[in-house]
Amino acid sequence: MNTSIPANPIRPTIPLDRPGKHHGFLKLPYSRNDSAWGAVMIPLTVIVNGTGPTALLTGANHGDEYEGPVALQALAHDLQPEDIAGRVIIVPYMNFPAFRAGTRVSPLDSVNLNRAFPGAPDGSVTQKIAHYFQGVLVPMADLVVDFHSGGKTLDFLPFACAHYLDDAGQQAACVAAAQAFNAPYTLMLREIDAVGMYDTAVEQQGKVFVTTELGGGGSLTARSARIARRGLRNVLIHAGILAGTVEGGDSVMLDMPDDDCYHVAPAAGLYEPMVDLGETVAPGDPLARIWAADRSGAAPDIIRAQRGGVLAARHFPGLIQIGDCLAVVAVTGG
């Protein structure tokens, strides 16, 4: 009996290694009723000039998140092979099917991309997806930024993000990285549900890996992409991968060490915040009001901070389900 593991599907149609400037597609076969001999085709550029370090530069790992292919969009239009030393490869739309559906998780699985890891070579679409860039794309990168924002259900403080690691050496170096970035906000953070993620992935392969949320509600501002567009810049050039000087001004220090950092709705309602992002909060104070949806002149549920600190992140929809994230409270000097 043949038990050998199949080879991944997904080929890049343009060299990934061939100096100068080239853009294609990730291609990966997928035959569906509406073409047999169909391919999600993930759009792809790679630059490659000289001898240096490579940076593997992700968006939209996550389908309504667009800061990221915002900022990846204008890097891999204006970004020349003379401008850099080494090779980057440019990702805009990671998870494909989902940005062109404006959804969280893929619509043609119903997986999530970032919680497949490693993938399967044999799985769905997006388990595919997973294994190749755990497979090919991560082992050639020393650096990888991945760009995330709270899509259309939660919102954030604008951040860079680095975690808490085992091995202090690497963590050192994402954490000056994400300095870096120059984000207005800095974030340590430990992931309460890391299992599958692609930031654990790329972490257990020892690269150095920054992550951002910039924002939320399933759309972008002006500020937000000035803040993705430049931190991007800011990381290449920290990993020499570009000449210049980083840019922005004082990043603040946040950290969000553990579980009573995360709020989570004890019921589903009408959500009414009563602090806005950035504010801060001592243990106790309200954060929300959740009033009843079904009926009129009930007491509101009211949820009240864990800990003391700075709001970082808040549900954005006006209507919240039982068990959704309603507020991030995370701690100022991390």
Contents of the next structure:
There are 6 protein chains.
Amino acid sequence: MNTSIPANPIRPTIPLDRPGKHHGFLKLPYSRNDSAWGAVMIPLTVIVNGTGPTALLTGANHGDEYEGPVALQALAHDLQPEDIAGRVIIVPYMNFPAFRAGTRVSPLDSVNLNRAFPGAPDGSVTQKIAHYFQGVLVPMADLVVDFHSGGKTLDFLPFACAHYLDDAGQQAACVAAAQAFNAPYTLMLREIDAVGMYDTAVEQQGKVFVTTELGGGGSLTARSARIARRGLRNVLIHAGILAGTVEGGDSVMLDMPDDDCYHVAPAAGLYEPMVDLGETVAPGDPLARIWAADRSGAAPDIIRAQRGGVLAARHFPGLIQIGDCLAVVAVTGG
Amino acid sequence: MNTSIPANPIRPTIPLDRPGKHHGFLKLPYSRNDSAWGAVMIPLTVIVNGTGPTALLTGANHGDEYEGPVALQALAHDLQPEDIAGRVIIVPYMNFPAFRAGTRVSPLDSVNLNRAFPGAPDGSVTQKIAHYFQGVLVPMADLVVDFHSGGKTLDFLPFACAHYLDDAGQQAACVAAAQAFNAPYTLMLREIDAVGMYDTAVEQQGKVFVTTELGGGGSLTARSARIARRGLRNVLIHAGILAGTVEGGDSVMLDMPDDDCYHVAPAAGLYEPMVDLGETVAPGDPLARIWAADRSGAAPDIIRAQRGGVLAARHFPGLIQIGDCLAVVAVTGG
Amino acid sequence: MNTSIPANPIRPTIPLDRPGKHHGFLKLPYSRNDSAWGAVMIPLTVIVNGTGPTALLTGANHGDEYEGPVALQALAHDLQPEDIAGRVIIVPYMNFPAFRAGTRVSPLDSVNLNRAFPGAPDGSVTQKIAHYFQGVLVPMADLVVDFHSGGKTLDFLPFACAHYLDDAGQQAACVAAAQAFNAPYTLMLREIDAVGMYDTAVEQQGKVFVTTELGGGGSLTARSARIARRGLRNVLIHAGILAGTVEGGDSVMLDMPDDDCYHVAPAAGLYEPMVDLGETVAPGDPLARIWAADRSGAAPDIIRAQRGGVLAARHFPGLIQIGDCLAVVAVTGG
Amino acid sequence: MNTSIPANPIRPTIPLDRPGKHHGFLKLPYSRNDSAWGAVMIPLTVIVNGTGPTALLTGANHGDEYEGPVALQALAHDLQPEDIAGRVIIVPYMNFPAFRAGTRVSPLDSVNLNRAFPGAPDGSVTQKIAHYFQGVLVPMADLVVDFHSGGKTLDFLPFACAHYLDDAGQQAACVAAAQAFNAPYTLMLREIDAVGMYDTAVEQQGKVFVTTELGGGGSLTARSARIARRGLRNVLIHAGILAGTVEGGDSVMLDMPDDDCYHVAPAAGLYEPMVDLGETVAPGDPLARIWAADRSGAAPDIIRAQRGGVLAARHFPGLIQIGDCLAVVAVTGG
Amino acid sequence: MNTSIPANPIRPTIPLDRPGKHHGFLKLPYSRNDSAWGAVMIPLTVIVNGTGPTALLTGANHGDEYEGPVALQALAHDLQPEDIAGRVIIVPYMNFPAFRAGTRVSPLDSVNLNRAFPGAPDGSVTQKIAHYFQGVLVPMADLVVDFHSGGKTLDFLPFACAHYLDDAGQQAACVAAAQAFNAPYTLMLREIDAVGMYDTAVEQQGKVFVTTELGGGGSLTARSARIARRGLRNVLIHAGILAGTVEGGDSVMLDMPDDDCYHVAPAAGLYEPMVDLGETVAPGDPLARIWAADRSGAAPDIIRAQRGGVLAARHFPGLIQIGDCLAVVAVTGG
Amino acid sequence: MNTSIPANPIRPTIPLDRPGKHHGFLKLPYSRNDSAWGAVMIPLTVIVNGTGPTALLTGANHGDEYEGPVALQALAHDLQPEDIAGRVIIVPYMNFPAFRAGTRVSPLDSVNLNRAFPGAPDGSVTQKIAHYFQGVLVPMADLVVDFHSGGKTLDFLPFACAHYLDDAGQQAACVAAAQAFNAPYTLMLREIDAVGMYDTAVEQQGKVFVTTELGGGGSLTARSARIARRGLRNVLIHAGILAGTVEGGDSVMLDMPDDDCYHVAPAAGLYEPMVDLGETVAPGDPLARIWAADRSGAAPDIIRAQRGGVLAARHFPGLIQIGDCLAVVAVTGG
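Now the other one: the form predicted together with another copy of the chain, given that the block above is the form predicted on its own.
Every component of the complex follows; first up is the chain already shown.
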């Protein structure tokens, strides 16, 4: 009886350490009804030049978040080996099956990649992706940037983010990198339930880690794409991989100090926001109304702010379900 | 052989002409696998007082457009009989099955209600709804307001809209009502392909008709909801049903003079907008880029403006398909 | 340009008029993704002997109603040519695709066969079936028996049924046949909306027509199967096709005089019946309660009898939707 | 590497131990495509007064069984704190996603809650529910009542049930509680395969446990709802939580002594029951016939009783599949 | 009330008559849930040079037949304007939505394009495609070649085909063109049920029409692709559009004189062919066996040849359904 | 806390060791929405006579591969106890749910049975099947034959196969059995990734194991069925279970020495094979072309042979996805 852990079946089709710029795939064998000897082909670009740190850059950890994929495709296209010192590993569509489907979780196994770490080499497709990053790509990196946005069901003020960590030195390095990103807002975050997150997997390996929320709704704007492209270059400059100076204005610091920041829908129905992202609210101000979806004339549920602050995130679709997060009120400074 | 047209099976559960305020339903019998003797129950509010015109007010003609439903629910809740002179018929969720599903077309028959007129009394569910409006509700009305937005796949600058009509007097009345709506923008439109539209059905009955596009993405904002609520009251005031004065600032006139306004995606892929709604472009300016969705490093398709103007509408989702409308450039004035 | 009506493509695989007993199919060519040159094969048994009337006997007009199919399969198996004078045409599974799927309407086109008459030879599968009965089988018949029950979403007291008809002689013949069926209850019915029904199609050809409702819930009982088998033999005896005497006790006459008989669910939720089939109610008695399906502790909706009588039909599933028929209160005598 | 078990993410929105009557939810965070920060909200009512035992009362362990939900909603609505001594925890829709879908197993993970114990805090939604009951709610309880019926595919005589247990004292307490329920029948049962059952999880914690089968078919009757409501009050009276005396007549004891009680379908087809629930059969009596579903005229399979007794359970739908349990013949007494 | 027929909404994105070689699309506007202002983009290549006939060449009339698409893509790529005299219109994927889905009928409306003629300008997507060919492209053509194969559920000997026509001159021209194709076999065919076929639509406009069956199974071989490419060039040479001489050996003439050629599956099950395509059978020879799919050890159904000849077509998948065409036995000569 | 492994719930309905020939099922209890007390019934035939080895014979390990099922049904029907010495256990449809669905993996759990070993007694349906073979049936056997073909997405030259094993004696016995099968080709194979395969599970128990690839495309031919039936008898003769002599000509030995044998699709599109199975290629020869599936006129991707040899396997469907195995070039001899 052999209880050893099987090897991860993913193989890159290009070398991960050869000087120059190579475009290829992470090939994940996937036998299924419509292809007995098929594969999931996750696009990959690796740029190597001279000596310097390694940056691992990922988008579409959730498949319906687009600022990261756009900024990473632009970087993969524009960046030349001679521009850098070190190595840049670009995976614009990390959860590729979810990206192709335009969905948060993978259509192949319904798994949320950002709750699947450390993954499993003999698990489902998403678990294999997580395991490969955990065991192969993250260990190669000094700096890891993972792009997020709100996806189809949430919308966020644009911010880069660092976590409170036990290792003060690592935390300081992460905060410096997040501030270098220079999004309009910067958030310090202590995850309540960090089990299975890519963030945690990366930080536990001692890496400098930056993540973002840059918009949402399953779309992007010219403005949010510019924030993503600029922040990405800023972080690479900050890391010494790219030459130049960090661009952009002063980022506003945000904090979500406690559970009162989160407002939950008490009923299902038609959602009417009363406050827009970035607007300021006082305690008790109406944040939203929920109207009956099956009749007319009934009084709406009114959801009021549990605390004062700035609206940092909100529910996106016009219909809402009981228990959905409806609004997040953050405080500035910190 | 009896070739007479069968009667429309829809029945209101409340009177359409009794003074006071009544909430009920348009009941459409619908036999199906999960309910042999079931029905589609379309919410309906009717408010009657004294003498005056009749306004027929509808939302969710497309089920994923939300400014109209929110404004109409607020009106149905807030408006009292003593506030008005005449009659207000409110159907906030006109294509109710589509509204409940959060989809443009009905999940019951895949029919687009706004291409289903004049409908059929023995057709599919959506065709029966069209036929009932065509034959029963529209004839009762003097003024018809039908709310639209971009839905899940388009985003618009907020505007009210009137059509170029053969009858100059009717056109003038419609333009006056659209301007009274007083959205940030007002558009004059000549539909190329008006076959099957509710707009056409209403206008052919000689009614004053106002429609809108107030946002999109399958969501709404506090701002767009305010525009809808205010515009609705403005139009009722303009019609003499509600007392008061029209509110709001100067509306910008927009025009879409020819087919060059419309820009179509030449390929499928990851969509990166380069211009945001309301921004000005010159001919040849890049409007968007489309990146390969299955590989990294390839050069994007760049879509350039065919004419100068203001970006009035754009594709919404982060992924785009070949043939999708990607951007509409309008001209101001008119 | 040829505007002639195409021929119906259905062909029986056995002769419809040869003496003896033959089992075969109505073969309906059906080209589709999983069979380019496939067919729908509707089981058919024809028994012919000597001279006498023709009876056309059908079950599974709705695919989830089972007393008819069971009684007809038993008859097709047990009945011998020498038992009869005339002809018996047995189609136990009239809407065969719906029967195989266990659904009311056909899974191939979502069409309710009992609203598809007179059908179309070049329409969908269900429309072709309707057209074949309309044009070929019904014209051959003197007596038509079509079995119904409540299906998966309704439950009925067991009754045979005749319609009020313009032709008094035809009506008397139908009533006599329905009474000969001798179910526990017998109902006289004036259909409000008879458009598209098989019943109407048969009656308009001047035939003697009997239909039934014998239970429901998508199941059957030993008792309801016995009622169906016995009633079927009784009607054939009554028609002079089979020798013997009509069996069974006195049938109770029922009437549904007006729309007040029908009680509709005012809201969706968890359905609690307060009265069982066959029980007597007084006006105002609670018929059912509807509890909230998304929260606990809320007061239920109570639905009260609009008139006195006997509970003749009721909603079946434990969940109910707004607009569903919840209960039918009939009156005895008539 | 941290191998500690993560905490269960479910949180009640109301206190579980505060005097009075509170309605709220068990909130289970559930991130998914249509709600990134969504939740499953399982309705919960807690009633606390003075000192006394704790009863944990659950329905919809299987989502298509309705007597329990109805009786528990009525109790949650009617019962007042002053009526009781102790605590009553009511979860009318235990597998809430299955209940909303009207299905036996959860539509979210296809898991049968009653085979998911002891559950897992980081498993699928149903596994999290099981884990929360196992670790939080059951330990609080002295008495546990879990309502079952046959669901959409089985139908049962109405009975309460206790298991043969290794601990004679616990067994006696369970039998006494089941008899106090006072359904028309009472069954003693030794589960063959108890792995994963809620029953086993509760009994292994030493609790007094009562379960039921009260009908089936995915519906309920006025009679079966009365049995459920009365039995529930009887058990609470028996436990000393509610004042009063146990109501109802003499319950018939049933036993299913061996595997010969179970009759299995030898082929797929159209199912014709020959015996109804509660009727007596002798060995060799026909229980049912199965007719061919794809042709007419063929001889049916006849399934005969393997032993004498009373028909206690049967297959429900009109179609049957090979291997389905077709009938259960029980013996009286015991 | 305007009862005029609306115009077909399809527009080519390239000119249909400009000298040179142009690649573009037939753009069919298609509003739907995932693209409000979307389109179906059907690939189109037009090559024009000098004077000469027009050939209209189509593949994927059924979306799972591949020899035509491959030969037409090769032609569109290889053929240069200077190679031809006249015009070649190439639509390699005629029912484009079906082609992309790999299905016989369109996934958008479940319509079989080859039964949808003459189509409708305001019908479903497939009906619009039919109407555009009927009204725009076919009238432009002198020669029409439409490629077919067996698709996923049938397999054929490779043959080109002409129909028996009322116009002897037209028939002779079609036969000459089919023989020029020079597939290994050539078939003369009288369609029994030609209603709605593209073949009929083309022939009724008096055009020279060639169709084929070149294999099947939803695949193609190197050999069948060569037959298609060579046949296509042969026909263009025959028509005088391309210079050169017709290639290939002697084609065997086949005939299907009557209904006895067709053998139908009498039961569903596991299909075992006993004869391969091109093999000769005598009357009574076993063509195939059908084994039970739900049990082992039962005797198979044996299907025997109703006439002698050569096996020209057969069922493809390993499972078969009752009523499926199992085998076609043709006769040689003619 | 009981951590012991639960027993496998599968039970045969016939004895596995009684002399004679018995047909029955492996009954696997399976509770689900459409049958609360249902089962998966896997057909099973056992033939026992005198003393001799036990052969375990399986087909439909993948549900869309048909040569094995046909040969095993013929054997189960034709073979008589007196023909053999020993025992033959026939399971023609090993992954029965996949076989009924015509799919590679099970529709019940999406699990590939041939990657599910050693299985789990409390896992999903496919895992239970694997566990039962692993723990009950394989241990009974001396010889195991498992039939494979290419299924719906691959096509193979017909070969029997043995693996390189650490135990030289076991390997020699397996090679001898594979050669005795006497398919047109015989292959020696070293699996790279044998984790979870039935092959490995059998070989690790020290059994003589033969597997095959006999065609593909989700169909079979008269020729491939003959190869399967003959090979099966040959192996039983070779094992001494059946009397007689091995039939058939000389089998060609094939080898796949390294990864260069495998050719992968570099892009999605329309697949055009340039070489057929069994044809010889030189390095650099074109194996296939891939044409754009969304436009016409673009140059195809050409896939060239990485080595010389014979085409032993190829992609089957007319459409291909990036990463699919497109062709396998084997070398003869070995």
